[in-house]
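Here we start with a single chain on its own, the form predicted on its own, put down as C-alpha cells.
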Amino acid sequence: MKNIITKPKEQPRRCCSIIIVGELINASIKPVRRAVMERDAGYLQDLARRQAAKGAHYLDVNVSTGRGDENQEAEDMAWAVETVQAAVDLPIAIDTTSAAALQAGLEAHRGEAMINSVSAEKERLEPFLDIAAGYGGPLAALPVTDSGIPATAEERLDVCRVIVDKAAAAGIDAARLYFDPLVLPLGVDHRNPGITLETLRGIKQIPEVKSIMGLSNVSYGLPKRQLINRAFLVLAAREGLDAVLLNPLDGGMMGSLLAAEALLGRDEMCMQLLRAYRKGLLDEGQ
C-alpha cells in the first residue's frame, strides 16, 4: 500500500534574500527514481517537508526516470507536482526538456510554477516559450544551442540576448527571465568557474533579467564537494546572483548563505542570519 497524500502544512518565512530552488526530487537520485515509478507520495512529501522547513522557496522536481517515454514522464509529472504540493505550500520548479511533461506540470500546478528550463536549442526554444506564454512565473534559461555550451562568457552572454528576444516576440517580459550562467566542474578546467562568474557579471548588465545557478556541477569529480559548492556560492552572491539551486538540508551552504548576505550589507541588523539561528536552519548535516 503507497502512502496517502496529506494536507499542505504553512511553511516558514523567507529566510534570505537569493531565491533557494531545493534541488533533492530528483529522479536521477536513485531512492526519487524508485519513488516516481512506484508512486510512493509519501517518500516524495516527506523530502518536501524537509527542504521547505529548511528555508527553500520553490522545489525543483525532475521525474525524468530514463524510461524514454514522453507520455509517461507527462502523467509521472503531473503526479508528482500533486503529490508535492498536497504537501506543502510552495511552488515547483518544474524541471524537464519535455514540452509534454512541462505542459503537464503547468497544468496540475496551483499557483504560479518556475519552468525550467528554456534553452536555445531548436526543437526547445519556441515550444517551451509558447507554452510559457500562456501561464506566469519565472522562466529558468540557458544559453545552449544545438551546438552546444558556447565556451566563453561573451558567446554565452550573446545567446541569452537571443533568448531575450524570441522571449519578447512570444510575449514574455524579460523580467520573467532567469538567466544560468552555466556551471562547469572545476576538476575538468580549472577556468571554468572564472567564466561561469564573468557571465553572470554580464547577465546581471542584460536590463531586467535576473539570474540562477545550478551550484553543485562545480565540484563533480572532486572532495570535499560541499566545501567547494560553499565557497563558489559565496563567490556568486558578491555577483548579484538572484536564485540557486541547491541541497537546503545542507547547514553549512545554508549558513554561508546566509553569513555573505549579513557581509554584503543586505541583512539588516543581522537579522535574517540571527531569525535563521533559532528556527535551526544552520544546523549541520542532513
Contents of the next structure:
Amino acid sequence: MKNIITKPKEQPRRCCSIIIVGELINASIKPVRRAVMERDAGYLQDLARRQAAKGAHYLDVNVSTGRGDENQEAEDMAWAVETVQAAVDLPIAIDTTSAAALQAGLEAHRGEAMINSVSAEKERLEPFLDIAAGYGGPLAALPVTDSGIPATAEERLDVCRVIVDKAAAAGIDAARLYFDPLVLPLGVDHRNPGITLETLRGIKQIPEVKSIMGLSNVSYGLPKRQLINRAFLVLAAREGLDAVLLNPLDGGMMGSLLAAEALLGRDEMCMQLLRAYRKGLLDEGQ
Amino acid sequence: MDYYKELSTAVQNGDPNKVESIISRALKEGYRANDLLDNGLMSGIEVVGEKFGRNEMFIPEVMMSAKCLQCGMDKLKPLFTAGGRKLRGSLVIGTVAGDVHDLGKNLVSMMFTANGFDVVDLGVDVAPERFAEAVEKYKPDFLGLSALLTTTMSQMSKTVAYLRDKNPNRSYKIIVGGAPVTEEFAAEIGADYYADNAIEAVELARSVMEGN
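Mind sharing the form predicted together with the partner chain? What's above is the form predicted on its own.
The next block holds the full complex; its first chain is the one shown before.
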C-alpha cells in the first residue's frame, strides 16, 4: 500500500470534499488506553500511519484514561500529539473536555489543529473559547448544555446559536465552527437519526458555520454496525455534511463516502473516485 | 392452552398488548399472579437475556421485551402485595456527578425491574451525597453507578470513596458499569462488581442474591 502523504512539503491532496477525521486514537478503546499509559509510541504511530495511508485529513487524539487529574491528561495529550506528528504529516483533532489538556495539546502541535470540542456547558464554553481565540483552525462544537442533550432539533439549534454568539464575543469567526448535530442510537429510539438529520439541515442554515458528525453512536446495540454507519453517512452527505469522524481503515466506509460524493455531483468526471480506486482506498476490510 | 408458555413467547416477541390480554384471561381462569410472573414473564425474559448474550437479540428487541415485563408487572403488582410476594432484591441506581448520560443506566434499571427487583432510579448527574442519602433511606441490596465518559470515571471513584468514608461496613454491594469502565478500574476504586452490560448486571445480582 502506498502512503498518500509521502511528500512532506506538498499539501496533501484531499481524497474527497468531506473532511475525514480518523477516530482510532481514542483512549476509550482499551489497547489505546494501555498504549497511552505505558507510553507505547510505536502503537500510536502505527495507528496514525495506517489512518493517514487510508486518506484521513485529521487524526483525532483522545487520551482521557480516567486515571489521575487534569495535569495527567495534559501531560498525556502533549506526549500523544508529539508522538503522532513525529510519524505523520497530518494535523490533529485534540479531543478533550479538559481546558488544561486542550492548552497542552495546542502548544505541542505543529500547524493548525482542530479543537474537539467546545460545548455550551458552563465549565467548557468560555474557557475553551478563550483558548481557541489564541489559535487558528477548526473548532468542533456540541449543542450540549449542563442539562444534557436537547431532545429536539429546534432546541439543539438554539444552543448552536448561543455558541455562535459567544464565539463571536471571544473574537472567533463563525466560519471556524463545526457543529455536531449529535448522533444518538437508532436502536434505542427509531426517531433519533431523523432528529440528527433535521438538526444538520438547520445547522446548514446558520450563516458561515460548518458541520461535523461522529457516526458510530448511531449503530449502538444493533448488528452489522458498519452497514448502518455507512448508510447514515450517505444520508448526512446528502444534507451537506462538511466533516466526519470515522474509521478510515473501514474501506467500505470510505467507498460509500466517495460513491455518495460522486452521485451527488461533487466529483467532476468521477476523478476522485477513480483515483481512490487505484490507490486501493475502496477495498473492503482493514 | 398453556398460558405460561404463551406469556413467555409474548415477552420474547416484544408484544406488550398480548402480554396484558394473556394475563387478564389467565387471572380470570384462576391462575396465581406469582406463577404467571415466575413461569411466564420471567422465563420469557430469561430467554431474551440469553439470546442477547449470544448476539441473537439486540437492544431494540430487549427494550420491547423489558416493556412487556413492565406492563405485565403493572397488572400483577396489586395482586402480589395482597399475597405478600417477596421481591428478588433491590437496587438504587444513578449516573455519577457531571455525567448526564442515561441510556445505559436506563437499560440496567429496566432489566432489574423486569427481573423482579425493586429499583430506585436517582437519574443522572447524581452527587456522592445523594447516593449516600439514598442508600441510607432505601437500604438496597445493590447500588449501581454508571458513567459514560472517561472524564467522569474519576467521579465514580470519588463516589465509592465517599460512601466508604460514610459507612466502612456497608452491607450493599456496589456494581459499576459504562462504556469506559473496566473490571480492572472497578477493582482499583474499590467497587464490588463490574458488569459489561445490563443483562450481565442483572445476572450478577441474581447470582449474588441466590448465594445469600
